[in-house]
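First, one chain by itself: the form predicted on its own, in structure tokens.
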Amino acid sequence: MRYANPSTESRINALKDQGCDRILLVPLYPHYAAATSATACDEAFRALMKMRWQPAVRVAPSYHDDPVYIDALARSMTASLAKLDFEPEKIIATFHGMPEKYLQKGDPYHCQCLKTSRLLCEKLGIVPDRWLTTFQSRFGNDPWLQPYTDATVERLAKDGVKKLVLIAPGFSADCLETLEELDVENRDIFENNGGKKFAYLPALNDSPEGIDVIEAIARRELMGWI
């Protein structure tokens, strides 16, 4: 963990103590961003800077368009949709937002999110006019990536959409942001503006589909080492 235990440094030292001389870093962010994937690696490199006996290190790339990832999302989403007692009129793929200036500086995150959303929509065979891509969790006064999730949810409800589903493909595991902001706050926005049926579909979490993704990436990136 970057900000909690077990810390990145403690686990790298534990690997070294076990005789490990080759380490693969796999940031659990499907989409690369300087604020997420890069900072996870920075934390590892800070630990490595303190070590005289250096292991060889690789970093797994983003997997936003990896067929294994898209297939896992599609299988998980199909199973979740089958459990609902309604057919959604609209489906929103919502991603964590970031200030627009990051995109302007060259951060690939926005483009990678849009590609994931498009590939998932195509994989599921959903007609494009039922599918939207938005960004949540903005704060501060600077403009962030748009369209905003909460504003989109409100607009859809006011436009007469009664059945809505949200998914958050950018999260490997559910957290306060998905469970509170998406499933509670956005549910309230939708229902308070005329919506009737709302569902947030869970992230991959520790499902077989989620583990399939991590295993596939790790095995591919370890080629030549094992």
The other form holds:
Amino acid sequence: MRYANPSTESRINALKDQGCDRILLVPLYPHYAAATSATACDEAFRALMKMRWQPAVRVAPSYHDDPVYIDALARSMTASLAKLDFEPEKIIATFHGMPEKYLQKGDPYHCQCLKTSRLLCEKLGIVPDRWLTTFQSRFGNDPWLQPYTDATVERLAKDGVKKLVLIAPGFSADCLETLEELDVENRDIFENNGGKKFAYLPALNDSPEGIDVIEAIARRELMGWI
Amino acid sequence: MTANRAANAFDIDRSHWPAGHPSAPFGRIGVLLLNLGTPDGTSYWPMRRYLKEFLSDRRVIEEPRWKWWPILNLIILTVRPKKKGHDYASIWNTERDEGPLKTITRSLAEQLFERLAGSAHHR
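What I would like now is the form predicted together with its partner chain, since the data block earlier showed the form predicted on its own; can you produce it?
So here's everything in the complex, that chain up top.
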């Protein structure tokens, strides 16, 4: 874990103590961002800086447009949609936001999110009119990537949309930003503005589809080592 | 997660090593899944520690230190630990006393090991 426990350093040291002289790092972020993937790797490299005998290290790249990932999302979503007692009028793919100026500084995050969203919509064969891409979790007063998720949910409800589904393909595991912010806060926003049916579909998590993705990445990136 | 590169990676002949040679295990491959993290608890101090670590990361907040330090320490870290702790408490895995992100990520690692079993040994 980049923050709190178990720390990246403690785990790298544990691998080294067990005789690992080659280590593959897999950031569990489908989309590259300096604030997530890069800082996770920085932390791993800081641990290596203290080692006498450093292991050789590989880093798995972002997998935002990997067919394995898009396919897993589509399968997971199809199964979750089939369990609902309603057909959504609109589907929002929401991604964690970041200050707009990070994009201008050259972070590929925004472009990668939009690509995932487009590929997923195409894979599911959903008409683009029903599909929106938004950014959530804004913090502070600076402009962040837009459109904002909460403002979009409110607008849709006020425009008369009654049945809404949210998905968050950028989160490999559900956490506060999905379970609370999306499933509780945004549900409230939707229902308080006239919406009737709302569902947040779970992340890939530790489902077979989620493991398919990480396994495919690990096997590919380990080539030449195993 | 670790894998042996050679079946006998731990079966090294050490008889020719000089006396006092440090233990230096080698020959295995590790896979490390990296994720964001989650506070150690939902009460004020664990939340404050977590938020301070997260929001002190210059990769996350790119504001100059002189500008960010007072905002973080005087405003955010006095107000947000309580609010965020309350939010975290609503989703907390009380059985294991940890955030769901940790539960899910651990399970992912364990199941990945199962998939790679044969070429991998989980530690």
